[in-house]
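Shown here is one chain on its own, the form predicted on its own, set out as structure tokens.
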Amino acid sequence: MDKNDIIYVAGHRGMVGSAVCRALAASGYRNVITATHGQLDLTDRRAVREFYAASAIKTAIICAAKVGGIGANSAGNATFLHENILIAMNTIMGAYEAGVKRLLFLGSTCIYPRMAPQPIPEDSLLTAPLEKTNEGYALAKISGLKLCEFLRRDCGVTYHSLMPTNLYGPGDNYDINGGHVLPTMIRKFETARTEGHKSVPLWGSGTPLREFLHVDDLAAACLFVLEMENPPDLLNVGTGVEVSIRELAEKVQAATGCTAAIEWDSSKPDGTPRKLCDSSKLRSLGWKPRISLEEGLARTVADYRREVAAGTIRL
């Protein structure tokens, strides 16, 4: 990419797209366009190929989803399909008929079969079934990688994807009911740090294992990834390092000060057991994370801290 280039962040107010836009900065890129929700619908076809249409834009990244914990989604996996499959069609053609050469898309691991290898390859993609949990959004994402691989292949564009695992970091969705497991946890703890609750509930046994990577980290494989001349079509992005969902409570309790006792509710579900990515492809290439999962889980307590304070915490 060239510094000067019209580059599109799709979804940047939410935790990747903001954490992109950081990076992009910091890099010295200096066109980065963006689109809040009420000014583009990013589920509205047209709405988007006029978007594309209106903008000399050379590089697209879509970082823009539907996104959810594991209750939200195994409730909801009508909406997380639609409206994320819509999102990714509209984005990704809408740049193709626009005449975007390059475009990176964004997805997550869950994409992956439930019982797949572990750690977990790229080449596992659709070979045993989903985790039914979260099938509709990683139905989505498939869609939406293999759409770029279909035109990078047949049109000659540089349409690529990356995989991310867990992510955290500034920026995250707090949502008790609707957030991912480590933001919500996070919640937990400091809700009853300040309030002086005796107990955390939290979902599961506690056993399953996760691997967790700082937004940061993301936001530089991407711009890593984005100055190669000829990447892979799909590359995970993970640190390697897994720990059990026990163990991150225990983390998170420690890293918020909170002494309450945590009760393990064992009637929610679970989810995968395990979920590792292989990221070996990516680190082969040259790119490796910087941030610790415990000095990661120290700056997203200070940060949860000052959008608390600031009011612009997102519930």
Ligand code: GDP
The other form holds:
Amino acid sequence: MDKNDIIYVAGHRGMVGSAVCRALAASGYRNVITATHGQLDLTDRRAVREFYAASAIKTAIICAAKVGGIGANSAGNATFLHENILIAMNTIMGAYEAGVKRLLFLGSTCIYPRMAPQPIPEDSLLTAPLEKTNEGYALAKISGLKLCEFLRRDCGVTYHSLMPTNLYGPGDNYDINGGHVLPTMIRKFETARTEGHKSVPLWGSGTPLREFLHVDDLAAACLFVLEMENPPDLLNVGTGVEVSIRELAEKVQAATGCTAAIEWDSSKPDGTPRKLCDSSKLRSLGWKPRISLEEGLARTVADYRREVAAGTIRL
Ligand code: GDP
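Got the form predicted on its own; any chance of the form predicted together with the ligand too?
Let us now look at the entire complex, which starts with that chain.
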């Protein structure tokens, strides 16, 4: 990538897209273009085609997606499949038809089988059934990464994908029912602290294992692979550090300074028992995460408090 290239970031208002835009600006990329949802509906094939045709984009970074935690996904698999498959097909195929030579597509490690070997290597893709709670989202992301792979193999463009583990950071969605576990926990503990509640309700058994990556580390990984001439088709991005949901709850409790007791609601789903990705391929190429969970949590709690005070929080 040249610093003067026109780079399109799809989904620049989301947590991932905004982190990618910050990283591009910090690295001196001067021509980043974006379009708000109001300006461009990515589920509208014709609109996306027209957008690409009107701009001389050299590189597209597809961060746009409908995302949510276990609550939102399990209640809305049809919408997660439909919306995400349209966004993936339109942004990838639209780029190809407009002559864009380079594209990075972002997904998530929920594309891998529920009972994949741990840590999950890239080649476990499509070897066994998916986790049911987020099957719709996963199928859409698998379709997107396969479209990139087919176009690269058959049509001479460098389209490739990154699959990050569970992400968190500034601009996250703090919706109690629809959000991911880490931001939801921050909100629950902060609310209990500021409102003096005696207990904090959390979901499931607390035993599932997850890995958490700060979104600024993912953004650095995006630039890292985009600066490579010939990156692998598919790479995982994670820290390699695994925590149980119970341990995470204790860390968030400590980071917020909340003293309320934790109550586990076993009527809520646990989801996949373990989701640690194998990031050794990306690490062997030279990328590594820089933000520990403790540091990232402290930063994110501070971001949350700032956003609450400013009234900009996504709830
Ligand atoms: P996943 O990693 O794709 O399964 O999605 P999430 O980020 O929503 O994490 C879900 C895990 O956190 C499950 O094991 C849930 O049971 C557990 N969990 C505990 N409390 C909460 C909560 O308040 N919200 C969410 N979303 N998950 C929670």
